[in-house]
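Just the one chain here, laid out as structure tokens, in the form predicted on its own.
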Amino acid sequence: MALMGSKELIGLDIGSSAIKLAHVKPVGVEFRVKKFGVFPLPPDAIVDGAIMDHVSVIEGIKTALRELKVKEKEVATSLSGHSVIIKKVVLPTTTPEELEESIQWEVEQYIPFDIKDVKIDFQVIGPLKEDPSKMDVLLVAVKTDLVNDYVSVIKDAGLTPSIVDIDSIAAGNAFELCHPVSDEQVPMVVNVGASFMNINILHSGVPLFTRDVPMGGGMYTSEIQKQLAVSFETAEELKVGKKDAGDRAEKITEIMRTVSNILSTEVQRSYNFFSATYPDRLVTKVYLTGGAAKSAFLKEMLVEKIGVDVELFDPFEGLTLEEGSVDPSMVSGFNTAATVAVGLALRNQEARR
């Protein structure tokens, strides 16, 4: 799952609400965005990270390729959902090569699936300070069926899947390359998508803590839909202020505040767990990103609950847009939503760091 891609790798984020495509290429000392677009998917085309409507997803990818005039074929995509397990485990210290050979047997106890039904990858974080004979390893296990599903729709759309990543890792990768921080800092990157919230705490370029929370911006929509008895489309418009709420404004404010409180409480839980596990590496700042990052009250509630600065992370801030090829209004409208796609598009640049 961690193979290096070609220099013309496309980032393809197949999210539960939309397909986001990004093409980023190094030009001199800068990274230039050559293509970027967001293409909505029908409701329930993807549920809990699983593809339910293959035809709609394939057509969505083809639409993205056609409208953005993409000729490159190799892509990096990513997964999240209940079929993805991300866990930090302690294993006997060994070389990455030896661990590659023994990983199946070493981690079987940590995976709630049959080991024969999953694909496994790992990253060695480093030896334990209190016991160098053991080391921290970030383990990723994904059900093979899920990987095959995503690979299948990408191939059916006429593309070649070169890399299959994890949403939270891709978001962290975008942050590392687009917003470098000093080794003294411990950033917490919170990527709030429609169905999942990916939390990644980094230190010196290494993910110390990673968690997928099965809730996201779709909660705002579903609560508005349910409590106001309106359609999905109307709820979406009311959520982002595209439709005048009229005498329902107070109720919508209450819903937005309630859901933001639920989401920020989940982030607080992760923050508290990390602080207890790594008392010597406390989070210095929270970077909020993803399609639902700008939701009403979310940023303020995170500041209140966690007690550190919270900043919106825009992956395009560290990149240059190619004039004539990228629509600036698309970038400004979907900047935080692009984080995973940009992180995937930058996967082939990791060796340049």
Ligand SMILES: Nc1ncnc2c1ncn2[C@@H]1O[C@H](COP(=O)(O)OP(=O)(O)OP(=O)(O)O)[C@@H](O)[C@H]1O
The other form holds:
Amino acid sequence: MALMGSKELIGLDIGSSAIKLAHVKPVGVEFRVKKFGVFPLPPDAIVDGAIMDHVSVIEGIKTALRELKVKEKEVATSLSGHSVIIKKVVLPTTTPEELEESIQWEVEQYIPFDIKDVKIDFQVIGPLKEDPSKMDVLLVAVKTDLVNDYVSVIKDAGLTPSIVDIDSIAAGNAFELCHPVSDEQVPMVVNVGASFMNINILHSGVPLFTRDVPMGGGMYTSEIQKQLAVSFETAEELKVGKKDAGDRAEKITEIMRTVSNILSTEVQRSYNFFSATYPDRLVTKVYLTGGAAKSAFLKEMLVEKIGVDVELFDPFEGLTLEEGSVDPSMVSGFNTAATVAVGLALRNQEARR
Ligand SMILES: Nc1ncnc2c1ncn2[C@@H]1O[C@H](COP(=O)(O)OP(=O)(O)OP(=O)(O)O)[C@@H](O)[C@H]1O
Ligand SMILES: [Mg+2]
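Structure of the form predicted in complex with this ligand (previous: the form predicted on its own):
Complete assembly follows, chain above in first position.
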């Protein structure tokens, strides 16, 4: 999971509803999008963050590479779900090299899985102000099986997985670089996908709190499917207003309200937990992103429950598009859905700076 980036990387977000591919290059002081596309996956190809249908995912990646004419081989990808643990821990101050040696022993107590079954990565945040003999370290542990699953589909699609990141961290990274805020701000980035909400509360670029809630836009779709006895495709179209609801409009509105209430209650729980843990660092604004960020009533309900401003975050607002090579309708149709892919693509820039 190391950051090693001399070659150009593409961001490959393998989400449960769709594969998102982004290629972003620094040009002067700006970041320029060279490629971007979204390629849908069958509804059950990825369940609870685990790949169930390898063939469909490999085909999806190959379609993305072909349609976008991608030549690069190295990719940054990311994972989410209950096999991922992210924790800020306090360890005795050492060099990163020494920590590399001792990390297994140091962190065993923080990981709820057998240490033999996980891959561990860390980022030293810095020494504690009150006691420099100790330091804050961001610890990331992921079940090896999950990493291997994603690595194998990427390799089978003919690519090299150079960076394996975490969805919530990649979303935070996209936010940091596309929408920089001052050190007084404590933004809460909520990436609402189809199956997960990836939450990341940041301060000065460091994730203070992350959580993956196993609920997302798919919940609206499956409720519409169930209650109106329609197919997945029809339910998706009714949800986003692509298909006229006719006399079912009232029922759909009720479902949208109910599910938005459930999702915003979950975000509120994370917010409350964070506020209790860091009483001196209150969240200054919530940034809603991910494909399902635009779900009816979600933003309003979050404002109501949390009581801070909520804004949609579109990563393209902080980027320029390479003319002729990026399809503007892809960008406008999937702007908030691009966040994780853009965050991954930007790992490229970080490594080269
Ligand atoms: N305009 C819209 N309004 C409401 N929901 C939308 C809209 N556009 C897309 N969605 C929903 O967003 C979800 C897809 O978002 P996204 O691409 O971020 O998810 P994903 O990365 O595939 O999923 P995950 O990361 O949870 O596995 C789907 O549930 C889709 O129906
Ligand atoms: Mg996603």
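Fair warning: this is a prediction, and the values are worked out from it, not measured in the lab. Residue numbers count along the first chain shown, from 1. Take the two forms, superpose them, and find the largest set of C-alpha atoms that agree within 1.5 Å; that set is the rigid core.
Annotation note: for the two-part rigid motion between the two forms, Gly217 and Met135 are assigned to opposite parts based on which superposition fits each C-alpha better.
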